[in-house]
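Just the one chain here, the form predicted alone, laid out as structure tokens.
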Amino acid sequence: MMAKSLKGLRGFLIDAPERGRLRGVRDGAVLIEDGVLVAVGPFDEVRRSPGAEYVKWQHSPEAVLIPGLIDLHAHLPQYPVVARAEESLLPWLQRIALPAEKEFNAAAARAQAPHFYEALARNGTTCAMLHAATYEQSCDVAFEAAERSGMRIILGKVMMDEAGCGGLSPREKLPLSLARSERLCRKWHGCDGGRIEYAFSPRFAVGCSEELLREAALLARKFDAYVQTSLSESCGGTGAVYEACGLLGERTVLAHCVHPDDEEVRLLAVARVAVAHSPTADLFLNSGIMPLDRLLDAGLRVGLASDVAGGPELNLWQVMRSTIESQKARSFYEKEVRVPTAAEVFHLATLGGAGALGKGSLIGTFDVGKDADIVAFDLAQALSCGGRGNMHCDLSPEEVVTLLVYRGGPAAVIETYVRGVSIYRAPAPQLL
């Protein structure tokens, strides 16, 4: 009976238990029981674990196995309008993003959400924190699709009750926003053993009354749910508003944080909030470059985010690459800027994101007792000349991760697992 519950994956294991330090096992393996890692190490050792003699091992020494990637901030309704450029954030919101959200009714959610979750898994993302639109019904449909997808999803209905933001009209009245959000939270928060969770989601300070911000914070504390919103995307100065409204805390994830002043950084550090860094979006919308080293030095938990559709794609390897290159650009005109390595940004996309969500003890590395959220990669897809036959035998973990940061993407994903269950498998090559 025990043997039937075991699953084994074999490959080059690479994770990042600390920022800047990789851990690699060249011909490694993980043994999974009921979705949890029960043995990790060299294949020749793991295959001798109790019951493993009956396991049919999946993948091979040629595969690269990493912890699932974690996307801390994206907008599900905006996915159909990725890569639609504007000169800056507010015109883009008015012309592209908000019209897409306006169309995100229940029928649209039913059509779009399954494809969105599949696209996440196809890119090697196993956990994502997402905004829906302001509509309760379409958010409910998106939760239903998340439940079926097998993804680890944190989702919330956008809350927005103020005019402003370049003339945008209020989207809903305060009592309705609060009641709809609470109903969704009661229904979905903690479903499937915590795989599905709720995030109260005020869009940003300029689109929300202070009363809405205060009430959202109270609801999040009442249900031990998350809060997600944006800070200092195109200018600084709203951190004090969030603090006054009680919105800052350990379960709060703030997107962007491109232009925080010293006082905001201090407030965020004291409140122990987490930050979602989305460099592809910040560059695409000309918002600026986050002072990543300042936030890390302040002790903030930082992970990475695609911020689709501000960001033009769901590929977190490109977000990692942009993290390096944007900080490198800062270093050209700011003295003493630390440019992160490929190992450091890989940490941000795995254990860093898990820590930002308070899930560092659950996911993010290959440690016994953690959930088996894993992605198998075909490194040949990242090599310039392709090739087979233990192709990474001479490559260090740092070299493999660097290849994936600069050349990785959905074409290299073989299979994606959440809790040991396959949620995406690449199609077999078509023979001509």
The other form holds:
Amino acid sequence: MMAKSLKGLRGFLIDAPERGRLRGVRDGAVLIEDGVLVAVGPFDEVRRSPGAEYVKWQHSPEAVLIPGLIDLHAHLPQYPVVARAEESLLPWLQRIALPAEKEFNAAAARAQAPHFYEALARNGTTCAMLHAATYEQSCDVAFEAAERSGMRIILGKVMMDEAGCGGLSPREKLPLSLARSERLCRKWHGCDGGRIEYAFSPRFAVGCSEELLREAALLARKFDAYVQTSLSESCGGTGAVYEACGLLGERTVLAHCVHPDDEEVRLLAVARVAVAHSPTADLFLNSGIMPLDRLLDAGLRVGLASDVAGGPELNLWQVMRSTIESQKARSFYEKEVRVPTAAEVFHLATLGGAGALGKGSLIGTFDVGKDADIVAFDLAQALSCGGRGNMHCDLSPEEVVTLLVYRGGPAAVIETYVRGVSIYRAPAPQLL
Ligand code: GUN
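Switch from the form predicted alone to the form predicted together with guanine and give that structure.
Every component of the complex follows; first up is the chain already shown.
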């Protein structure tokens, strides 16, 4: 019988089923049926799976295959203004980020969103949780582009009804904000079998009335959608407000959490929220360094985030590197600080992110039954001198992941798949 929907990828399989433990299969393979992994293991075994005799294997033992990276927090309209520095968050919001969002009308979304999703895929990211701007229509257009992109996207229109600290704008009227958000959620949440989802997105406590926070929480619960917002980015203390408004729960992803005190950490843990750690942004905006070990020790689910344009790039390898380096910097001044290894930050960027989204049984590792969200890397592109004189086939999974954490990026991505569908393929190398 002809195996119609089987697809096979071959390469050095590396994933992180537990924090700090990598699993590697040299010359391994995955077999995919209707977007789902049906066999995983050594190539010589997987190719003997029923129906696999007809499979045309993609890639080679020289490729490195990893589960798609997961970016838990970024702002789509801010991509054009990455790497514009300011002394701290509020001046940066006022001078850089909010003017960019103001420009994000439907036409801008039509022009920018497809490039943004392609940039994510080019960086090896297969799943992202994103903010649009406050406008309903441009968010709708960004959803349409997400649907076409093949990416796994959670998106929401920013909600913001108060001028707040420093006279932040643009603001909207509360009933309008709620109605627009609800319409978008009804239209998009759960589309394409859950590949596209909605996140109610109150900007942060400073720009939102308590009534908005309360109503956003109720809507998220009503539709079983996500909540995404920021906490303790430049100062601590708003966790209790979120708590009182019912905004904290298992479907809530909190960005930053740089300055939580013990009481706030306890509050977050009890509420079982997830945390999006974005060290490149927290350093860029001079916000501080998140106490990663304290949040993990409290049992919080933590994943990684680029926080573009607070963070200057979508490359999650840079975020992994920054996670290690920022905790290392803390450890020079605080004796007890645990510095994560490359294997640990890789776990945060894959299964950690999946767990933060409640998708740990769907994506994040190479286990049979999970969706085939996969990235193929050309390790030679991360090695010095393009790998000449460097036999990378001898590297351990830990060495490969370390190399990617310190030198990985779009140049090393060969192909990106979501549910087994290729959504990005690097241009063929120029023949010299
Ligand atoms: N807090 C509120 N809005 C924003 C934003 O757009 N970026 C960052 N980094 N923090 C925020």
